[in-house]
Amino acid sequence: MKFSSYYNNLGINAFAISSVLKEARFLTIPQIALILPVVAHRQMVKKLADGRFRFVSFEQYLIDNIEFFYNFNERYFASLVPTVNALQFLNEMGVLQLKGGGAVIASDLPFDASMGKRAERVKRASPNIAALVSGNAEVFYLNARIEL
């Protein structure tokens, strides 16, 4: 197994989903499925974690950062199984509850500096990732060219 295989592991995936879900309060399953393809893209997370960045709308973000979406469809399908695994893990740990076609946070998954710099960036980016995926999922799927 290559070192890069550890980059997107269950721990960082579960932490990312719980952090974004905490900011959004409620996300549907199609919206949750958009979190890990965003988190898997280093430049997207870096920009969304930048304290000077202000999220306006998904459309504006897409126009300003179209290069971040060139392989979004591949990242989306590569993230489906890890998303389901992380949701199941978080549900069994009692961190989230699945209801109403989506999920809500049941208890906080706290951040600790020992989780690493990537987790810190994901934590800082979480409010903007939540804003990015909280809109109309159909518009996101269409504009990100996710082929269903």
Contents of the next structure:
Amino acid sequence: MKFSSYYNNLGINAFAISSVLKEARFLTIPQIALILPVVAHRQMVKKLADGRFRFVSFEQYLIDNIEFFYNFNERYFASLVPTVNALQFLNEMGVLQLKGGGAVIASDLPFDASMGKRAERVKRASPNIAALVSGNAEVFYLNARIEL
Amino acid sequence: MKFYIESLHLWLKTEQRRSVTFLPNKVNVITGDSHTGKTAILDIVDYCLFASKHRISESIINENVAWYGLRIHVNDKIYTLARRAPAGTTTSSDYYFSSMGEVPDSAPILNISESVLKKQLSADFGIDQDVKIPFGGRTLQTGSRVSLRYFLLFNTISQDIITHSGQFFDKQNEPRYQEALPRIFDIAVGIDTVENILKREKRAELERSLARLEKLTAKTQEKRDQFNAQLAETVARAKGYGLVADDTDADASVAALKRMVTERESGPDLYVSAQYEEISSQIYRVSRKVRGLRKFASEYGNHKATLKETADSLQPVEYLMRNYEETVRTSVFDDILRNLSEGLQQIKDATARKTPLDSNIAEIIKSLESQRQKLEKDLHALPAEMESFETDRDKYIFIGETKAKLELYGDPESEKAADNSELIANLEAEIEDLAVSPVNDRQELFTRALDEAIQDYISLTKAALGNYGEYRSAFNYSEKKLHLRKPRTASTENVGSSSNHMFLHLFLFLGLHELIMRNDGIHVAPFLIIDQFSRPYWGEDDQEDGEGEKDVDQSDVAKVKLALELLDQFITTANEMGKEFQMIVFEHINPRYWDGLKNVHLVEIFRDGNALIPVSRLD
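Any chance you could show the form predicted in complex with the partner chain after that form predicted alone?
Below: every chain and molecule of the assembly, starting with the one above.
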């Protein structure tokens, strides 16, 4: 299934991954693969970008917002190719470095207003997205029912 | 429902962890001296499950503990939940939760709020917005949500209550729980199901609207007859114009006139059809969400089943391989893929046998479905297409006249009630479909079944009941108390001796749980914590073991043995039904009392320095 309606493109994908990774410092590849399915969900991003949102734990977030996860598996598979492509793009650009089963930021990809409103919202949400995906990946994969 | 406590954990302030492990489907016995913390275990379980007041003793226990926790198995899921120790009498609102049952080595960290954790556990106890207080009281309001704590009333027999002559349930000195018991009892034990309650409510509501409609119809019929008479001439003219068919009767003709006039006035087609499409697409969106959520909640089981076949492969990696042509391949492509598959394989191995949380999905689905029903109703009221008029001068003049007349003679009430007959027929059909057996019948049947179950326990422990051995079980439904009745008499007797009261408590709780299991109850967890049922024979457990027993009558020893046999037999009975049941019993008797009982498991002996908080662990 293609999520063309999510108006994703390499630019926004790469930007989303880099800005979340910058907040998280280090993420494993399976954790990075969770970023775009989150970014693809408009309501999730909106809520995570809200200044009043306080992240407590993945479990707290899941139980409170379980309706955001019902098609997470579909979003996950639809995001796999874009994630792999964006990672390579960021690597070629020298923004990110692969290391120890995951990736770290090598040089910053700064936000610019010309990237648009959506990128700005992703930017604001990225500390919370980082918190959401950087916990125990087993708990996330199990509860989001990602079929391995 | 399925439920058992696997272990209890205390994170001490000295950074050490003290754990006590229990077995499922067993009578778990903790025995030992007094003041070793046996009773505290009951209080800790209560505290971890959201108690708003606590009874954990401060000295030795609370003063040395930073966090209390439980690892529990609930409907195939494993949770660890922990709560920060209370400061004095003030309970804490800091909770730790792990949906995979992880027990941290050092003190847990706050990672969830009480309300969210309660939401999750309530869902596991089958509580959603339909499980509500059926009738109000001083503190509980009609229609307010049932707390899962009310269902926990069925899971403990504390030392305060076990020899009480008139009280069977814990916490009955607190008004909230006192009111809760009669209000949740029917749902808890399966006399009534939420479905039936809803059906009955719906039926009452339908009957009310039916009565209202019938009254209205009678009144408006009279008015309509007058109205039709006044419009007789206009109807005749309309027929002449061919606007109303010749063979229509008075009522239908007037209705046709009204339609003609109002349709002329209704908004442009465009507006209606835009709204029609908007609602249709909303219905589609809601339906899609409901389908997705259903799948989300149910299909994990199938996924688990196919996991075995795909044990060596990883679906995400295969997906990437299948969509090979869409990927870019730079020098690091292989690195990324290898890292991804290694990481995912680890996750797969770790989660293969675990069950995800489903929380309040059922509740979300219910609210979406009611939203959909409302939308469908709205859609129904909208015409899909509009008819259009042809222009004709005479006709317009006539319509104008008719409109004026209708307004002149018109009666808003009779207009609203225009097609009541159809509504009434629908209501009658709906009421007929909602057949629910009256709750009184079911209560009576339940009481009879409970008495039968308890009668079996009485015959098993006959020797311990003295002259009551041949008596009959007589459960008093309205008081929720168990009495004994002399055979072939109608009156119940006041039973003497605390030994008998203790047995009555065991009988009632075991009987209730047996029926709950037979009814496949989803609200009451299948476990029971019993604090010192041998109290009637040894009093407080402050005598040294052995010494106290010397003064004890041999018949009392036999009674304790019989009580244990009763508990042991109950586990066997549960297993015969294909269910599991867990008991946790605090005692100070010796293991020889349960020689030969296959379902009894000795957890620990709190004696010679061993205690809930062993002397050696204290700084």
